[in-house]
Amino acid sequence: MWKITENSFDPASQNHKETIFTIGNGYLSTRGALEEGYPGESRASFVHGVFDDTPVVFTELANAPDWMALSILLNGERFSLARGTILDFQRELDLRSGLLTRRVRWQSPGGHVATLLFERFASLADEHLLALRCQVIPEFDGEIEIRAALNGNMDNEGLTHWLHVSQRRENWETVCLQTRTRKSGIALALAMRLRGFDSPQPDYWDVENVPTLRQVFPARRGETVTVTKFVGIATSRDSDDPLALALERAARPQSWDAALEAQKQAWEREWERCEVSIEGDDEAQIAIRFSLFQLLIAAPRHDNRVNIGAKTLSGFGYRGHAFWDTEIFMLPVFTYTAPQIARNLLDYRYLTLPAAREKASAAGYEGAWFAWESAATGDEVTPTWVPDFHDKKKLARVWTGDLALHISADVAYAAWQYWRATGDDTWFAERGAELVLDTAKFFAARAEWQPERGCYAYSDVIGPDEYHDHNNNNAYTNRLAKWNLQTGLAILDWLKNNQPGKAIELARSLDLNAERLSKWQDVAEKICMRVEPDGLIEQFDGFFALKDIKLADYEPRTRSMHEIFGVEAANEYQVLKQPDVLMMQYLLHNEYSDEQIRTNYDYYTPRTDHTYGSSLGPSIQAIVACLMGDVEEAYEHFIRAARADLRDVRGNAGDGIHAASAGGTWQAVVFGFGGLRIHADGSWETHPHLPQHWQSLTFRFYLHGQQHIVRLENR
């Protein structure tokens, strides 16, 4: 189970299939869109680290020119799907070896009949090579026309990015485009050579800001007619001439089949790390393979300024803004698969640790307090305002950019993990530590005093459920504060103990003197958290005394309770986007007996939009049920993660692939069905939860460097 396949081609869906069908090789990616283009089409490149302002959402990754557009015309008549009669169809994307293939047998309004074949791919060998090779079949006799080019003109959704630079035919067989953002100044190159195989030298098209090479071909019923794109890309992040840079990576491949060969070693370098193996179910055999490979292909190998936005570099949707979803969701799939991805990923945090001082600095607070929503610098960038659930022409107020604190103890958590995991000592004390450090600075500077209930609390702030904002003393919030602030006083001690003149430069650079330290302490262990005499930890003062509610009555809808209810109107209720105190209790899952877990399962999951709320819930409720030994609820919740993009659970695939959901779904797998467990010691174990179908689950770690290859059987 390595392909995901279509066999017929629906108009109505095929935003869902560009996403679906996205290829890429973690410095960029490509959406599934049709070479030759379609009507209505959401058409994408996007690049690591390429953005641009914008309007409202302050900055996006600008949609990178089009590197696909090829054209063919079969004596005169163009070849497309909104025309003609499509008389077979088929599309596959080989996950093992990142190539996506179409085939489609055509007849043009003029009774011509070919069929042509697709395959392209972003090599994984070589970030800066792309390829594509078209293969036309004619069923006639006449001509053959291929226009192969670089269009210049993209836009995000209306909004273009890019001012043209220059153009020129560089030899016989190679264009080149030079194009720059137009406010942040980021230059980008692209060289594409088009290898014709027993064709004269190809015509060249000089049209503005979008270079094209054209050949004609001599059709002969059942004789291919073959074309090749190699396209080379840089930017002015990667190389001070990015156009060379293209040029030489567009000239490298010698042949298709070499190219090919390259990418198909690459990926099978990769499968070896993380791959996981279900027998008895193919629908999550493929679910976790499509999955791992979205976040591959968004992975940045080369580059640690950058970090995976929630929809990857598969769509629109965020803007190409990063979340929590990287540090909770994904990076724990890097950390034990891939732990120099996952310590790109964390660099890209450190690296914008001046955004984060910055901001709590402007809220009147000392530390670091990372953006809800971060792009190039790590500035805030969540919009204010977005349109209205109800009424698309009034705008509703974006609050979590503003009261989301929770992200820098998730931050500082995904810095533990990697190190705990990894060893990695040298890392950790260099970087890593600060990251902890400075958010428990946050943490201690933003915590208030309350006499009356003699704790320390967290007020009008957000958790990760949002359906409810401007709340205090949110569970998840403040015993990740505490986990930060009794982690960071750990780790000051450690690096006293094992790197020395480390710790005396952080505790001059951040000012760590002996009081600093007591009231770290203090607020630690005065933090307010009402837990009821079962057990049960209430998500934010006041929830219980909200009004409850039956989601069944509701049933069956197609909408989020959050637009049922309004945005203001949500906050009156007992239903939750996505369970906030079941998240803690994962995270922090050793510190909270099977008894208490139970009782805030209990009581949460009734109250939780599962399947029109967060896209990041059910994975984590698939783990807790695993954990209370509930696996038939538990394979519910993962398979609803794992059809989130493949099946379009939300109607929203079109937007880009849901990151978290992806990250989750692997969690789910390897931590709630196979019940790993890592130790502080830097031991590990399993307690397994198989679903009765599965046969056998396999999957690979990484612990301290030693991969270590878990083959688990149902008995």
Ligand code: IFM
Contents of the next structure:
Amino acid sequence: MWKITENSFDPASQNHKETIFTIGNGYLSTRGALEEGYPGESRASFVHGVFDDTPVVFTELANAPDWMALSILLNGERFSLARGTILDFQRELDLRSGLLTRRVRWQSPGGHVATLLFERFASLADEHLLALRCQVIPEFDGEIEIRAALNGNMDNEGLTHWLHVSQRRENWETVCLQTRTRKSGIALALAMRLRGFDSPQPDYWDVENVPTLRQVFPARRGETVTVTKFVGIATSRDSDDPLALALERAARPQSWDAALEAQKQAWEREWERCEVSIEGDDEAQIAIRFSLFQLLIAAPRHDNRVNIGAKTLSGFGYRGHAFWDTEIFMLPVFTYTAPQIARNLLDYRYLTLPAAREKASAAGYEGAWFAWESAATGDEVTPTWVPDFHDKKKLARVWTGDLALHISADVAYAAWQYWRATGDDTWFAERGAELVLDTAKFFAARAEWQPERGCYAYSDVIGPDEYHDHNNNNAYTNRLAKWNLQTGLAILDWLKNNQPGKAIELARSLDLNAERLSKWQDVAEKICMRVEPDGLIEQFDGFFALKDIKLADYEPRTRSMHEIFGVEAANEYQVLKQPDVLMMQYLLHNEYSDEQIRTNYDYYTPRTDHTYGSSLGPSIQAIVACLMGDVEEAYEHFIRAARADLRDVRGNAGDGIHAASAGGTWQAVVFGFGGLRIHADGSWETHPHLPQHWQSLTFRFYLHGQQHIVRLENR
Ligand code: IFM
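Write the structure block of the form predicted in complex with the ligand for the protein whose form predicted alone appears above.
Next comes the full complex, this chain leading.
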């Protein structure tokens, strides 16, 4: 179970398929658009960190020049699935090696039949190398013409970020293109080397912004014609001379087979670290591998200045911006299977601390308040307005950039979790501690004393459940803020004992004087939290007084409750976009008894919009159901998360992979069904809850540098 397949061509689902068949290598990803190109496609490659601003409104990842462009003419007739007859079609993504292949048997309108085999990969062995091979087996005699290009005319849904710089033919088999982003001025270079076998030298077509090589081969019935495109790619973020780097990488591979072999070996090493195997459930098996694959191809291995967007590098959704999705959903996967990737991602937060301090300060607070949506610099890039659900011509206000405080605690939590799992004291003392301390400083500053209640409040916030904005004392926010403050104090003690120099340095640079620290203690001890006598936690002040609903009364439905009620009216109901209180209990589950988790689970589960609410919810719901021992219910939620992209359950997979759901799927398997618990002293144990039909579950994780392989069986 390593292959994602498509056995017939369905034009209507191509945008979804483009997402599913995305390939990448942690430096760049390319959507699964077809080489020959079609109207309506969402053809895109995104390179980590290559953001550009559009006038005034937003910054986004720029859709990079197209490296795949390939036209094939059979006796003068251009190969296109939009014409002629498709006699056979098969596409397959091999998750084990990252190789995407397509086999098509096609008859042209003029009656020429050929089988075409396309293969492509983004090299994991050399992140600046892309490879594409096309083999044509004609069932006619005559001529096959191949036009291979680099296309600099790419745009982000109508808006181009690129200014053409230059292009040339470098040597008989290589052309190159240099371009740069309009506003951010990032230079990008591509070099394409075309290898045809037994072929005459290609012609160079100097089309502006689309340097093209053209080769014509004699076609003989049954004899394969092969062309290979090696493309080197680099930007000014990687090198002072990106063109030289791109040319060098395009020239490197000795052959297709050699490049593919290096790719296979690199992927083998990757899977060795993180493979999960589920016996007895093919759907779950392929879904977990697909989730891991999608995260791995988006994971920066050599760059600590970038984060992973909520849609990875696989689509235009959210413009490449990163959210808490990274820290709470994706990072645990890396922390436990590829710690060096986790460290790069945490470094990104460390390096964007200046922007987080600036955001806090602009709002009148000290400390670090991270951007809800973050791009190249860490500045807040959440859009203020988006088109309204009901009338796309109207705008609806987005409040998360102004009100979501919890992102700061999420970042601190992820840094602490990384430290606990890896024992990387050096990184933690140098960088992680500052993340925790400066976010604690923010939470102490943002808390307001409420004399009438005798507690510290966070008013006017939005929690993970975004159906409710402008509320006071969101339980998730308050509890994570408390954790952040307490952990900040504990870390200071640890530093004093273990890295006294660093403790002094941070105390000085962050001005952590005794008075400030005693305020932290006070806020942590007296944070507002409404808990009913039976342990039920109110999601925010006044939640229980909102109108209650039975979600079953709205079934069957195909829209979220947000869409049904409208943005404003959703605030009036006890309906959740994602399980806010349960999320908090999952992250801090040692703090809650099983009974208290059960009470909250029973209350909030029927009020959560599992099907059309946030794609982040189902995996967490699955984990908490496992904690409760409700394995069947857990499986229902798990499979919803697992299908998010493969089955396009929300109808928006065309915008890109739901990366948080992919990370949550792994967490549901490992921490939910596998029941892995990591203890503060570095020991671990499992409390498995395998679904009945799973014969076994095997997963791997690292703890303090040592790999553990766990096999659990259902008896
Ligand atoms: O971060 C999430 C948020 O929790 C729900 N809306 C989508 C965002 C990006 O995935």
